[in-house]
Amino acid sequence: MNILKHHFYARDTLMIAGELLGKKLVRKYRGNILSGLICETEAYLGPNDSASHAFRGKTARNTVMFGRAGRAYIYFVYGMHYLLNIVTEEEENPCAILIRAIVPLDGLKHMQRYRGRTGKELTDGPAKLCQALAVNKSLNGWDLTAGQKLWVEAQPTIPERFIKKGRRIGIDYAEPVDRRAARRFWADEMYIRDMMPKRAKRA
């Protein structure tokens, strides 16, 4: 188990957002291991990014973003969904990366039960993967480098030719320059289909 440590997250957010693709997100819940390979992320660049929660400064909601890199920033949206972000860069520079999708690996039956879904819709969205992994506000501020409850493990780097970039989703409120910016990263479907572990493809 090679858990990503603080130094991995305390770097440039856009770089990390691409490098997280293919890494293994792991949740230990009720004695079971639930996991998946990260296949889509979005970068949020703090006070200089009008799409970021930190754009207008520190609040009770976003305080975790101003803290140590490698912490989980989890918030509630639409009165029904949790979303998982990972804090990046140095303290007081409130940047974060939204985990948008994973390819399921371990604990598939548990994830299906928590989601009430199977197939592609199991973890192909940020709220979906949180439900499948039993991630909620109780983990807000959690240290992902500690190797308990929720963490990220190193995996082989995805070749750059299989990494796609584009506009982020659901940020119509942001300024035009930030709406247009290519800050969403995802693994090419061919990579997921042909190069991900066989267990993931069966999931």
Second form
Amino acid sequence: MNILKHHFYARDTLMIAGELLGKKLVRKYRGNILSGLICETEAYLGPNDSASHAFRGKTARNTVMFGRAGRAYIYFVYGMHYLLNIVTEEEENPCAILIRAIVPLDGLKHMQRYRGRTGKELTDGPAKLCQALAVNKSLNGWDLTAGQKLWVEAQPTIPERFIKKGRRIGIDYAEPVDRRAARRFWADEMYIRDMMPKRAKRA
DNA sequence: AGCACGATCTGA
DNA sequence: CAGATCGTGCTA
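Next up, the form predicted in complex with the DNA in place of the form predicted on its own?
Time for the whole complex; same chain goes first.
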């Protein structure tokens, strides 16, 4: 395995958001390896983005965003859900990428609730993804480059033609410019079906 | 100290 | 399309 290091994350956020597609998100939990290929992300551009938690400066919640790239920024929303982000850019430039969906690969039978009902078995949704991988706020600030508990492994970059872009989800509170901006990235259905590695055997 | 609301999901 | 459900940030 080839774990993505700090230099991968300390770069342009929009660029990384696209490059993260197809990368392998791995969680080690209670001795089990749970993993999946990232297939949807959203970029949040800190002070320049009214949809970002960091838009109005540093607070207790978003402090991790102002820190070192490659750490997990995890927060609690709607009174019941956790969402996983990866911090990007240089320190004090509070940008992050929300991981919205993965195609499960390893440990499917240990993933809570998300074997999928459609047959596609895609963990499609940032909160469902956290439940599937047993990610919660205890991992907030966790160093994803250390190779323990939670990390991301290098995988072939998805060809440009299979990368789709569009507006982000659930940010109606943001200014029109930021609502409309194409800062969500996802792997084309065709790529997911044909190109992504076959999943581990079903339980 | 009080209050409004959220980078969501589920089930009707 | 409403309800769940509570931490967070803003106002006072």
